[in-house]
Each structure stands twice: as C-alpha cells, then as structure tokens.
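Single chain ahead, written as structure tokens, the form predicted alone.
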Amino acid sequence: MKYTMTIGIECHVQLNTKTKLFSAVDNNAVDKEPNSCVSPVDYALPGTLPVLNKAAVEKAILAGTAMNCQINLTSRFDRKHYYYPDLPKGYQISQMYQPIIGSGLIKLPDDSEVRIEHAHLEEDAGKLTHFGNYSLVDLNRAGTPLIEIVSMPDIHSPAQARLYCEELHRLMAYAGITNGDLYQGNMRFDVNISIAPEGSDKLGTRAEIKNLNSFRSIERAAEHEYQRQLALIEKGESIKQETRGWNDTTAKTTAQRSKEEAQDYRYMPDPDVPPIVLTKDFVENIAKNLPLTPTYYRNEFKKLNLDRSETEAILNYPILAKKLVDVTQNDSKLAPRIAHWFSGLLLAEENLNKDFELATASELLELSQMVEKNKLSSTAGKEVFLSLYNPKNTSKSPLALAKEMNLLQENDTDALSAIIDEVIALPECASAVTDIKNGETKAISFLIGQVMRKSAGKANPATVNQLLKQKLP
C-alpha cells in the first residue's frame, strides 16, 4: 500500500525590536552575560506590570503583509499556564483565541502554495542549560517578542518542507522583522508529520519534531520520521501522538513527551494587557513600508535568464540581491556575468570574508565591461572580481587592480602580429603550420597556445586566432 506524507509547520520568529515585548530592556542578548538583559517584569517580581512594545506590533503587521495574510484589527493576549523554571510567572503571554495575523498564502519558488492558518504574537521563555544533576536558568531570552507562524497541512514531502522553511526565512529577513540567524535561534521550526493511505480523506496520527534550526535538519528529520512511521504501520503497530527530538549526529528522532491527551494550559484572557485595537489606516501605513520581497527580485532576475538555483543562492543574501538589481537596472546586458560571479565565485569562496558591501555596482559593471570588450580574459575577470571583495583592496578600481595584477589582455594587433611571426618561425611549430595550410584547422589551437605562452598569457586568444587565419590562409 502507498502512503501520503502530510506536514504542517509551526515557526517561531524572534522579532528584532530594540526592547522586549513587555519590558524596556535590551532585546539583543547575543554574547552577553547570563541574566544581564532582564527587568523586574522578566523576573515576575510582585507588583510589576507588562507594557506592550508598539514596535513589535508594527513588525507583526509587516510579517503578515509579507505572507499575504489578513491583519486583524482587534486582537488580544491570553495567559498560557504551565510551570517550568525558565518561566518565572508560571504562564506565558500569548494569543490563543484572537491572533493579530489571520489566514494567508505563501507561494514557493516551485510555484506550489502553502496556506498560513494564522500567526500570533507571544513572549519567549528563558533558557535552561543542563549540567548533570543540576540546571542553570538564563532569563536574557525571557520576554523576547516572537511571532508564531502556523501553516496549514499543505506540505507533502521533505523537500517541500525545506523549500517552505527557506522561503519563510527569506520573507521574514527581507521584511526586516528578524535578524534571521538560525544558529542563534532567531527562527525555530516545529515540524508536524503524519502519514495516511494514499487517497484517504483522513490524516494519520501526527508526531511533532521540535526546535529544528537548520533547513538540512528539517528535510532529514522529515524523511526519517516518514520512514519510522511507515515501518511501524507496516508491522501493524500504531503511531503515538507525541513530541520528538531530532539528533543531527545519529540522524534519528527520539520520543520526548506523549500528547495522547491535550495538555490543559488553562488559557484565560490576560487582565494586565489590554486588547490591541488597530485602525485600517494604521495597518495600511505600516504595510506600505514593507521592503521589496523575494518575489520582486525573482521577477527582476528573470531578465537575466538565470538558473533557479543561481537565483535562490543570491536571494539568500539580501544585500547581493539588492546590488544585482542595481546592476540590472543600469545594464541588463552586463548583469548576467555579475550574477554568475556572485553565485559561482563569491558564495563558493568559503574562506573569503563575505563583506558584500566592498564592491559597488559601478565597479562591478566596469569589470564586466572590461571582460565584454576583451580587455580581460574570463579567467582574469574572475581574479579581479575576487580581489574587489578582498578587504585588503584599498578601494582600487577594477582597471587599477588588473594593471597591478598584470592581467590586462594584449589587443594591439601590431604587437601580437610580431609575436605570431616569431611563433610561426619556431622549428617546433613547423608541422602545425604545414597542417593548417593543408586544411587541418585543429592545429591552430597549438599555435594559439604558443602565442599565449610567449606573451605571458596577455594575448587576446580571439585576436590571435583571427591574425593566424590571416597569416596562414
């Protein structure tokens, strides 16, 4: 029997506001001492009251707009009660019943679509670090503003799950609402997976894989979980509804907590945080400030006839995408070469300091023009391109770099003609000359190589080829 895999994904996105969701302390705790970015609100000291951060609401509106979602003019906060050491209040402030972001739709690069059920604002909990028989609590992350984005179960393969998460990451990064650093946990994914007989109108029992923070892990975990569930079903066993963890080293999921019965979080409206009441004008004024989205850039790059893999690689770096659009709008004929340099050279140089601001659009166009006009060979053009992105390059132009690197091609026909005459006269080239005169044109490659060697690689091969044909009709 064939089985269909169904996946729904919940994604927690940390908003890059200056301060936390309900307290006026630093929201950026990266590389800072534990419990150094906290306030009495985060510690839940008696008598403290939360104050909603307006910037978080504005960023939620931008996120919803980027996902083509409805923005609800009225939303409210609820208390989600559970006890854990990293949650001093004993409850998390979230939006269970009236979220700020309603239904929407994300179109993926392969033209498939994933519906968004809703997205809501909530505060993050702190972090526990375990040491054998004791644990330490760091509340720097407590109160960090999150939006939790809940997809509909529209995904049916590990590859599509990865594609959706990659596109969601791009949308949030381009919208400017998050730093998007997966390693730092700026976006974390919970992947719900079930399988059912092909054609069934009923979904299978799902397992939820928690806290995945890399696209590779999402794809691998989904594939493993599908195979695990399939093996159980084929043995006549049932699937348990549970949360599972993913081990990247063993490439396996392991059971964490049973969810056979829904946990009672005793949700109740939060009496300390008033409902969010927005006007249509307020939402529209925020939404019109949404930066250009990946879809816009894809449409621009269609003019360059790039492979989809090239386009997506460049889109992973918004700063490169913006620069390539600048280049394209100045000269779409020269832009494809620069796009190839971006994807095939700059992003492939793992040891290169990826300061993408180093080269300007005008410098890139100048360099592409030099290759176009045969002032530089294709190989030399790549060398100069990488030099433009070397921090040790003290603002030298492509022409200055090419001269310094002794890479400019020799196009002077008189000078090249003299070198060709010397090569033709060489005893070791006599047989090649004879072959060419007898119609064996393949031998011309040998002579071009000799000219290139004698000119220390500076001769323009195309010009040499043309002159040889004139001299050896």
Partner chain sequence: MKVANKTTKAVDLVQAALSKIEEYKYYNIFISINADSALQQAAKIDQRIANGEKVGKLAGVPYALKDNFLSREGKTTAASRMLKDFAAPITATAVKKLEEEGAIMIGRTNLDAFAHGSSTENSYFGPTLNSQDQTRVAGGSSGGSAVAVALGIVPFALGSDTGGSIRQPASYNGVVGIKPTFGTVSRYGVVAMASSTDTIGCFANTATDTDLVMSILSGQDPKDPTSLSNFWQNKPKPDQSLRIGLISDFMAEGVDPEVKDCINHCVSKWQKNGHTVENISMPILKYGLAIYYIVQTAEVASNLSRYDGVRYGHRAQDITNLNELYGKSRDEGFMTENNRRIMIGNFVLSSGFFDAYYLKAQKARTLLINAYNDVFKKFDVLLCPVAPSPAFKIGENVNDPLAMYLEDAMSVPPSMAGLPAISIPAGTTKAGLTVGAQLIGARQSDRTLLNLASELAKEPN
Contents of the next structure:
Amino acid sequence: MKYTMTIGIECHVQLNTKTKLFSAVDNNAVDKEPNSCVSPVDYALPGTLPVLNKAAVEKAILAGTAMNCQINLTSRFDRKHYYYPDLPKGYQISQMYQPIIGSGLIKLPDDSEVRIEHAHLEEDAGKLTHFGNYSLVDLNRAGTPLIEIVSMPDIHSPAQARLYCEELHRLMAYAGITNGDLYQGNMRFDVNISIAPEGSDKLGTRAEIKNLNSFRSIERAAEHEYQRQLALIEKGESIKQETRGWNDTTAKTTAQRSKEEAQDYRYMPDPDVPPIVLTKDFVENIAKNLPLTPTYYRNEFKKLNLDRSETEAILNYPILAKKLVDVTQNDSKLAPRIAHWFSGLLLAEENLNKDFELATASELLELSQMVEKNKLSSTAGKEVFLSLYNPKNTSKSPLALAKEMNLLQENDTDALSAIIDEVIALPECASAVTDIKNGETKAISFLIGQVMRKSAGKANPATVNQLLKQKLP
Amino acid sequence: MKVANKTTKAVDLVQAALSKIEEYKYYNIFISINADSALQQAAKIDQRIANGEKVGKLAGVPYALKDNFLSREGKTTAASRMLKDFAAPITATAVKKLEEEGAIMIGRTNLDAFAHGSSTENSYFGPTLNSQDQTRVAGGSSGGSAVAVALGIVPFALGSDTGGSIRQPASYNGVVGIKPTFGTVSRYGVVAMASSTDTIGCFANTATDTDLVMSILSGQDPKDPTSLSNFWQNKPKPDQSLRIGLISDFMAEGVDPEVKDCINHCVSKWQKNGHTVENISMPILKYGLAIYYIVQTAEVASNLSRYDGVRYGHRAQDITNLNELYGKSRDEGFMTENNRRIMIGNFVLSSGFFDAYYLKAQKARTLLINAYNDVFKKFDVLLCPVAPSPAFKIGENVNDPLAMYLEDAMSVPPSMAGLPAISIPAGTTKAGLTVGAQLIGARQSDRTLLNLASELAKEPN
Amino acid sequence: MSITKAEIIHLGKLSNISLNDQQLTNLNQDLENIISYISQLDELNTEGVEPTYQCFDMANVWREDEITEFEANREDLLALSADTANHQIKVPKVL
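Please supply the corresponding structure for the form predicted in complex with the partner chain (the preceding block corresponds to the form predicted alone).
Below, the chain from earlier opens the complete complex, with every other chain and molecule after it.
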C-alpha cells in the first residue's frame, strides 16, 4: 500500500526590536556577557510588571501582512505555565486565546500553497549551558520577542517542507522584522509529521520533531521520520503521539516526551497586560510600509530568464536581489551576466563572507558592458568582478581595475600583427604555416594559441583569427 | 498628623515612634526596624528646615511599611521563609513617592505570608496581636500596619488590599483603611498576590490624613501598565445630600447584632446630616466569595510560580536534582496557607476544570460588575459592614480555612469589581472591640467616600 | 466534591511542591471543602456572558522601543541567587 505524509510546521521567529517584548532592555545579546541584558523584569523580581513594546506589535503586523494574514484588531496575552530554570516567571507570556495574527496563505516558489493557521506574539526563554553535574542559566535571551507561525498541515514532502521554511525565512527577512540568522537561532522550526494510506481522508498519529534550525536538517529529519513511521506501520505497529528530537550527526530522530507525559500548561489570561485593540487605519499605516516581497523580485527576474535555482539562490540575499533589480531596470540585456556572477561566484562558499554592498549597480553594469564589448574575456570579467568586492578597491572603477590587473583585451591590429609576424617566423610554427597555405585551416587554431600565449592572454582571439587569415591566404 | 517644621523636629517624631515600637514589642507588629537610617533621614530633614530649604508635604513623618513592599532599605520578607533574607535591589513606586515628600519609613510590618490570610496568623514570624484585645487577631493580611496606627506608633502605614487586607484589619483595630479604585496606586515593587485585584492603600486615624497620603501615592506609573492617570486632584462630590444604599444582604442573619447596631448608628448620623439611606439587596453578592476564591487562587498560583529557589529566595539544602530544588525549596519556603491557595489555583486552572471553575468565575464576575453598575445608577455610595463579626480569637479559625475565608465575604465583592472601598470606625462592642463600616463607591469616587467618612468624625458621639 | 489521592498528588506536581503524606491528607480535606463551596457558582446562569479578566477599560498600554536604565544591574540581581558561577545562575544539571 502507498502512504502519503502530511506535515505541519511551527516556526519561532525572533524579532529584531531594540528592546525586549516586555522590558526596555537591550534585545541584542550577540557577543555580550551572560546576563548583561537582563532587567529586574526579565529576572522576574517580585513586584515587577511587563510593559509591552509597541515596536513588537508593529513588526508582528508587518510579518502578518507579508504572509497575507488577516490582522486581528483585538488580541490579548495569556500565561503559559511550566517550570524550567530558563523561564524566570514560571510562565511564558504568549497569546493562546486571541492571537494578533489570523489565518493567511503562503505561495511557494514551486507554486504550491501552504495556509497559515495563525501566528502570535510571545517571549523567548533564556539559555542553559550544561556541565558535569550542573547547568548554568543565562537570561540574556529571556524576554526577546518572538512570533510563532503555525501552518496548516498542507505540506506533503520533505522537499516541500524545506521550501516552505526557506520561503518563510525569505518573507521575514524581506519584511525586515528579524535578523534571520539561523545559526544564532533567530528562526527555529518544529515539524509535525504523520503518514496515512494514500487517499485516506483522515490523518495518522503525528510525531513532532522539535527545534530544527537549518533547512537541510528540516528536510533530512522529515525524510527520516517518514521512513521510521512507514517501517513501523509496515511491521503492523502503531505510531505514538510524541515529541522527538533530531540529531544531525546520527541523522536520526529520538523520542523525547510522549503524549501521556505532556504538560498541563494551565493557560490563563494575563491580568497584568492590557489588551491590544487596533483600528483598521493603524494596521494599514504599518502594513503600507511593508518592504518589497520575494514574489515581487521573482516577477522582475522573469525578464532575465534565469533558472529557478539561480533566482532562489539570489533571493536568499536581499542585498543582491535589490542590486539585481536595479541593474535590470537599467539594462536588462547586461543583467543576466551579473546574475550569473552573483549565483556562480559571489555565492560560492569561499566568497560568502564578502560585503555584498561593495560593488555598486553602475560598476556592475560597466563591467558587464566591457565583457559584452570584448574589452574583457569572460574569464577576465570574473576576476575583475570578484576584485570589486575587495575593500581595498572600493574607489576604483572596473576599467581601472582591469588595467591594473592588465586583463584588457588587445584589439589594436598593428600591435597584434607584429606579434603574429613573430609567431609565423618561429621554426616550431613552420609546419602549421605550410599546412594552412595548403588549405588545412584547422591548424590555424594552433597559431592562435601561440599568439595568445605571446600576448599573455590579452589578445582578442577573434581579431587574431582575422589577421592570420589575411596574412596566410 | 504632625509634620516637621521649625518647632517640631523630625528627629523627635522618629524618636517618639521608635520608643513606642519598643513599648509595644509584645504585639509583634514589626518584622524589621529601620532605626539608624530613619534617624539619619530625620536629621537631614531638620537640617534642611534649619537652612530654610523646601521640604515635602510629609517632612519627617514616620510611617510603617507592610513587609510586602520592595525597598533597597532593609529586607522584604513578605512574612515568609521564602523571602526571609531577600534584600530587594529595587524600590516600590509607592515608597519612592513617600520618600520624595519626606516621609520616613521606620519599619516593616507583619502580615500573613504573601498576604494570604485574614488574621496575620499565617506569618512565618508569628501572629500580631489585636490592638484592643491581645487574645484576638489583628486581622489581615495587613495586620501589623493596622495595629501600628491603632496604637499610635505612626500616624499612617502602607498596606495592600486584594480582598479585604486593609479594610478588615482597619475594622478590627478601629482605624481608617482605604482600598482605592484598582489602578489608583502603582503596584510596581509590591509582591504580587492576585494581579487583577491587588491594590495599594493606607491606614490612618482620620479621613483627612488618609486623603493627604493617597493624594501623594496616586498616579500613573510607566512601570505599571494597569495604573490609572491621577484622578485624586479631581474635586469629590460636594457635601450635598448623597444617596446611600445600605446593602441588606449583609445586614441579615449570621451578622453579629452588635455589628449591625454600629452600622445603624452611622446610618442615623448620616441621615441627620441630610443624606438619604435606603436598603438595597444585591443577590449576586452571595457569590462574591466563590468568585474571589477561584480568580484569586488562580492568580496566586500563577504569581507564586516564580518562587522556585533558582534566582532568589529560599533554596533548600542538600538537593541532588532540579525537581528537589524546586519541590523542597517551595515546600520549605511557603506556609500551609500558601500551599493551599496554590493547589486550589492550579486545580481551577487545570485542564478539565478550567471552564467549569476559572472561566465560570470570570463570567460571574461580569454579572457582579453589571449589578454594581445598576445599583450606582440609583445610589452614590453603598454601605455595609467590613466583616460579619469583630476580631476573633487567635487560633479560632486556623484549622478551618473555609471559616477563615468566610470572614472576607463582605470585603471581596468590591475588589472583584475594582471599586474603591473604605473601612471607617463605626463604634465598639460591649466587649470593647471596634467595628468598621464599609463605604463602597463607583470607580474613582474614592474622595467622595472619604468626605462622607469625615462627617462621622465631625459629629459628636 | 471528592478528590482522589491521585488527583491531590497530581496537583502537588502541578504546584511543584514536595508534600509528605500528612500534608497531602490535610490538603485533600481542605480542598474538598473549599471546592465544594466555590462550586455553588453552578447555580448561576452565565450563558452568553463575556468573562471579565481585568476590571478596567485600558488598552494599548505600550512603550516606545528605547533602551532605558534600570536601578538594578547584573551584579545586584545575581547577588540574590544562592549559587552562581561566571555571571550565571547555577542549578543542578538539567536533564
């Protein structure tokens, strides 16, 4: 029997606000000392009270708009209770009953669609580090604003799961509401998977794989979990509803908590935080500032007929996408070459650390033009392109760089014919010369090669070919 | 109240208070005393007066602070073992405001641990004795503050009132106690009990002193999102004839006849002054206590989750794992009554019971609020006792928590609706126990209540 | 309303308090009485009534996204903990 898998995904996005969700303390703890971004509120001192950060509400509205979600005009905060050393108050302030972001829809690059069930604001927990027989608590991250995005179970393959997460990441990055650094945990994914006989109208028992933080691990974990459940079912065993963890090195999911042990969070409306009550105007005024979305860029790039993987690769870097739009709108004929440079060279592992802002649109156009006009060989073009991203070269134009690296192609016929005469006179070329005179034209490529070598690659092969034909009729 | 000036020295006011503290040690009123720093602050104020500098409205006035207010001055124990050694690094907004007006905090007063109780018997530091009868309870939870004012140690004291914790001890000790409109005074820096009904108020000997202190405490605080913008400067209703509704449901069976006599005595006084008094029945009040003991315990269970022995407070010794750290620290740090309320709260919030108890209570709360709104169309002020009987014997209710809770039946309904309510001396029983009358008003009518109260004092008995 | 031993033990877990048998027995009795009392709300018809979670009509009480100073710093706060190491709070190993 054939089985289909059904996947729903919950994604936590850390908002890049200046301060935390409920306390006016620094929200950016990257490279900061442990517990140096902690206020009495974050430390949950007795008598301290949460004061809502307006910017978090505004960013939630932007995120919701980016996902084509409806924004709920009235929303509230609720307390989710559980005990853990990284949760100072003994409860997390979240939105259980009336979330700020309602249902919506995300269109994926492969044109499939995933519905959003809802998304809500909540505070992040602190960080635990484990040692021999003890653990240490750092509360720098406690209180960082998150939005949790809950999808409908509309995903049916590991590849689509990855595509969805990548698209979420792009949407949030383009909306400008998160730093989007997966390595720093700015976005974390919980993946629910169940399998059921093909065509069956009810879903199987689901397992949840928690805390995935790379697109690759999402795809691999989903695939592994599918196989695991399939194997069980084929053995006639049943699937337990449980939470599982993914281990990237063993490439396996392992059971963590079963439904029976599931906690009772005792959700309760938070009496300390007054509700959020928005007007349509307030929402629209924020929504209209939503930056351009990946969908807009995709349409722009259609003109350049790039293949999808190339487009998506570039879309992962908003800076490059914006640059590419600039050059396209300037000269769509020169743009494809620049797109290839981006995807082929700049996005190669060894160049990812470069500052993508360095090369300006006009420099890129000028460089593409030089290759177009044979001033540079395509190989030389690539060298100059990369050197544009060397901080030392910011003041130099592509032409200046090409000169400095002396990569300009030699098109001056006098200079070239002098070189050609030398080459023809060489003893080792004599046989080739006679061959050509006897009409054996393919020997000409040997001579071109010699000329290129003598000119240190700067000769324009086409010109050399012409001149040779004139000299050896 | 006496404020320091050229002739009255702040140091003398503080000295006098300190010696009274000594004199009444036996009552177990104070958990900690602030003698040295109080005298230093007093000396500074005297110096400023001598230099002709400006001083605050309460310059040199010593006051007592219920020990659930955080202050960088001394320790904040909440009368619990959990916070026995807790030296707060922050100061409550209310305390700051009093400091700015020159008031001097002379000591921290006793309460039921975490303000859970109606007698101050649930204190880790033992009960406070009633100011009129040492065999009886001070009332609670703000028992220490009430007795400190009743015995004339300080002219005023701060308390907190979640379901009667200021009004009931005020009644048991014959002083004025106010639970203002919810949000009048910032809750920042006060150990939270039940967030949706916690209010900050005070005890004093007269309505006028109470009005002065409250005018200083009131106002919006950016650190408390539920605090109201200051309405205290708004003029109260002029002393014209007010329509007073006497809540008949609380003048019925089961209420001590002597308590009823005292209330009726007030009624005749106010009538003499040209106010009208009419009986009004509010059947919904019957459910006030049930509503309160669901919502309050739920919020208590939630608010006390933070006391886990990790970041501050009591941490149990020789623990081997995290669950022991939590479980033992909390068991050792809490009193039985704390455990009881946390357990009830977690019961009404737990899956399967949430709708039947917590949600049901919050809906009933709406009905209660609607009932008040209707009644206030007809009346300016509502009148009833604070408690069904005068102060009870120490130990009388300790093994019967429900009986103890029933003491709150008359004081919790206004709390659930966020209404202002005050307790004013209404007379004494033959046994010499004081009885308080409770005045309840619509939101932000606090000053009207105090005005009406002040008339009783003016009237010769 | 009767509460089973198992339920009381469960509530003890939810409350995160280690309770001995004596405590559990006492609490069991107390809770049965109190819960029976509060159950009288069943008499009330609350159909179609909206719950009240906060007895005021404030909304959108929020602050601008600006960092402000607090009266307590990291050292003040960590000094309150029974056990710390390199500027962090120390607890038995979390498994």
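Model, not experiment: these values are computed from the prediction. Positions refer to the first chain, counted from 1. Note that the rigid core is defined as the largest set of C-alphas that superpose within 1.5 Å between two forms.
Comparing the forms between these two forms on their rigid core, the Cα displacement of T463 reaches 2 Å or more. Once the cores line up, the CA of S431 ends up 2 angstroms or more apart between these two forms. On core superposition, E422 has its C-alpha offset by 4.6 angstrom between these two forms.
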